[in-house]
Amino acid sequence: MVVFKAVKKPIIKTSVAGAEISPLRPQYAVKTPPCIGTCPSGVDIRGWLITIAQAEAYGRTNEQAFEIAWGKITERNPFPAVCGRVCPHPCEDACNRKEKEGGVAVNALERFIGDFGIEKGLKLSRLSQEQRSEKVAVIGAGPAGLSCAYQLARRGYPVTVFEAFSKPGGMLRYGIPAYRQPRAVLDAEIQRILDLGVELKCGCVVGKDVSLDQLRREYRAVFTGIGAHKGLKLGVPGEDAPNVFTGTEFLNRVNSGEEVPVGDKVIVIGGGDTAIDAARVSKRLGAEVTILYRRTRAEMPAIKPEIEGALKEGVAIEFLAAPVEVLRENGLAIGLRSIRMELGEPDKSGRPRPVPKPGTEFDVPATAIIAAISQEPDFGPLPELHQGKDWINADRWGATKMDGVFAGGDDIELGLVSIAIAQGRFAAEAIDAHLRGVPLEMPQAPPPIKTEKMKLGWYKPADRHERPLLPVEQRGMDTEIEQGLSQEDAIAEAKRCMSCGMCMDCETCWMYCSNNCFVRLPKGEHYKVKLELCNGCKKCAEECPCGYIDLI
């Protein structure tokens, strides 16, 4: 690809064969599509989608294209099969194709490519064959810690991961039910990271079995990604009953294989993903389940398809209700006293503030109550990391105020799994720069492109391909609900990508140019412009469907 820059000259309008010559000239300029711009991991979504879509045009088999796509994803995210199942995919919400039939099903395609990588036994790539001597310790084998370990290991650093639980994965294993996140998929993607030479020590609690000071002495850098596994209490009388659980505690125990007796009537408090997961798991344990949420469905932060799935499975949701007291008998919770709410002015979250309505209390019987209102890190073994309301205070690269100590993931702030993966990568890049003594700069993304700079009418209508769902009557605790796309549907869905802001070899500029200014380059290099033949007619830029051409 050749990029031409403008040279400032006096504007002189002349004519050739009666046609006025414009001072404007075309310039190829890559833009940032909204899918990449909204992906916390910064994965080249456009790049790997177009790789699949153009496989035949570039003389590749479909499998070759899938492998290239897998490599593009895993440059920044070593968990494509995992994220293809649990990421709420903000990329799809921002996709420019939403202005037509709906955004490209990026999440379903990511899962397809991730599963392809597992099936074919694809290996993660190294950035260097150099074996460095500086050892790095990672505290926590969740998505942030494993992402950091991966990026360091591929740069040649010896990495040891210390994990308090008996198995790696963090919230991916202990917070997300198996019907959403199959354990075999999680294990396969973690094992690929370990295969790079990462050492894993499970059942080792830093701050108890080994001190943070000891790690700082023995390792040149330390990354902490301890997550936020401690559920918050309701703060109401009676909640210390043994059959009242926090959402994270309940899911951790169930996902660890422990039998948790909940009886036949469960109340879940909360409106986030943890609340929905706890409710659906309780349903699978045989209980009648009701969720109490203090706002309306419009304000629920849980992933919308998960809310819809819970409703289809028979979970009831009581909106505009909040707990005031756990009712007890003989020490056990037997019900929940709640109060009706109404929505007031927006609070700091931007959502309407729920306000209690005096005199509207009501009682609901229960055999178990699950408080899934929020969670926080457990700093018990590591009080030196706790910085008040900030939890762990780190800069954009994960550097903390402790020399050589970096952090990322939910112990900084609750967020998406893709955010944790990105923060692990940023910290790895910062650790690498710190140990090599080189400057660190955040790359600047090209300008964004939206639909007003594109020609949506050029793209043929194409319906979105959705993942089939397992019928409700066939769903169990370990049975995956969402099924994968077929290869045929995956390829067809990838072809819905409009390649916003990047050439896709559509030949439109070449066809509309009457002066033969455009010359096709070898595959992958697109076109070059013979500016000496250009009269500035503007047709190439005006007709480019993906907005790749600027006039300067």
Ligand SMILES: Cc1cc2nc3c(=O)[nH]c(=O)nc-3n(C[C@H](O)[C@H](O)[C@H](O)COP(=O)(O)OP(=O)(O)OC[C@H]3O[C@@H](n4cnc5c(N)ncnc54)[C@H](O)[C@@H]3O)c2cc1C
The other form holds:
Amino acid sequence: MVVFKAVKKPIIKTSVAGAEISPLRPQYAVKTPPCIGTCPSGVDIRGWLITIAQAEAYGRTNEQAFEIAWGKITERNPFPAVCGRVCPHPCEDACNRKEKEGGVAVNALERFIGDFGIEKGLKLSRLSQEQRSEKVAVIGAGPAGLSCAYQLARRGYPVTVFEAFSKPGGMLRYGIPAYRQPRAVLDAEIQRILDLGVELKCGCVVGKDVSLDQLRREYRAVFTGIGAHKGLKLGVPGEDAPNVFTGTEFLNRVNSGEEVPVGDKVIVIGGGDTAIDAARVSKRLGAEVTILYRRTRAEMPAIKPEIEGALKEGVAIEFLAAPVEVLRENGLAIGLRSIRMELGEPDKSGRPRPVPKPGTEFDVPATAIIAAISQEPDFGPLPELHQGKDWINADRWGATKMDGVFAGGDDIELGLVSIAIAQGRFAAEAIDAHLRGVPLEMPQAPPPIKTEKMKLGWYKPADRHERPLLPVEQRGMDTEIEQGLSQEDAIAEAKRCMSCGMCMDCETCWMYCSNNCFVRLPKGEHYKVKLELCNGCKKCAEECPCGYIDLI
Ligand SMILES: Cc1cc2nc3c(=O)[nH]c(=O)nc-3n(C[C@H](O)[C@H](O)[C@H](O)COP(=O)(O)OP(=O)(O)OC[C@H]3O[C@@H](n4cnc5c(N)ncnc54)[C@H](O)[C@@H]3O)c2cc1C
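Switching forms now, from the form predicted on its own to the form predicted together with the named molecule, please provide the structure.
The next block holds the full complex; its first chain is the one shown before.
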């Protein structure tokens, strides 16, 4: 990655004479930065950020750098524009830059690159031109199934995806509302996968229209990514009224274009993403909305900005309250009897257990009630996958107890889009190894780079670029709330990446070395260290801002 520049090496007094001379010698050692370490999809975030940041130094145009960045992301994640909108971005929370002015806005940048890919019509790349003869079936066209199909298709396998609904996308289409996840963006990113030759059969319920056994006979491997679409019931009297919905059912119906009459007073029960989405959608249908959550805001599992968004749009949240009974008149729900809760000892999830306070019941009127407390896979048509547990039992690579059957995504554990994408990829790698009869190897990640190893003071202060939000009064069912970064802001934001644990050609080691140990190498190869000239002053390692140099 070294870039030759006409720089005269400045004379820096390293006070070698006074420095402690040791037998230790420098060694370049790549580390895992916190962004990559926390990204469920394992995308080389540092790599693509630095590609954008160093476009000029490498003699590339910005567009060339964006295209390379897009290629790096789509190696592991074929949905950058989708994830750049809905991923809760644990990478940003872990970013070392948060110790300064806030973590790098990776998610907004991912969206910028994803949108660039759509706008330019970039094509997903194949890993080889080899055509494999073994056919693979994928059940479910959610992010897990489509990621698996993508990774298999680019390895040359003929893949057919069987999808129950009339359109692909899973919860990205039938759960997450369009004001967060525009359908044109989703369609474009799915089409690119299909363009690799993946066959998609929509409106085909496996277990009803075609059996799992038949797929196992006709295909050499089967991946099941059926998600978790069965909303859990509240378990309280009266909830079988026609105006009481589960969160997934309600969102599915609205997102399918159905008119769902909710009236003017909706109560949503739950504290996760489904509850927040159901509440904000109900608000857009014209209702006054209250969310009932049995713990406090601190324990709410929903994505934090989504909670803030709901509150800004006028959704009320009643904390420390739980439903007791659906109040009915003529068969219809007319209200909810609830009880106040208090927090007790931690439960299995580690969160404080909500405990009812006797005698604190209260009634709230409602024209519709939405129970968005959780969901599980619908094993109705596929009982053979339901092996005595609520979820499919699969190992780290997605292999199930059924020979040649793999699984991933929400049907093995409720998760995130990025987790489903990663599990689809793992299963594709496992299927590839299974069909080739070769062992699977989990690549060893380099050790993590700790914040203490970074020289944060070396980096110039640079404020984070936030993406603009649509004003509340302009928001609607299909108008996207979060706007994209401008190109100028995107480049400036990428330049905030500190390249933790990886050389960024800053030349600090070269400048500080008074013995000329560091010899420049051609582009991309950093420096050669002439250890025979090293006197062990340790300055290079001490001054390296990104913790790339170890002393051994
Ligand atoms: C309302 C809501 C909001 C969410 N918000 C976010 C968010 O902001 N960020 C985030 O990261 N995650 C979010 N999630 C979670 C995320 O959507 C899921 O983790 C992810 O979609 C799981 O992917 P999947 O492919 O495993 O399953 P799904 O996306 O559920 O896809 C499964 C597919 O399988 C199909 N299928 C099921 N049974 C059959 C069958 N028998 N035959 C054929 N096809 C079948 C289904 O129709 C579906 O299309 C949200 C979830 C919900 C419900």
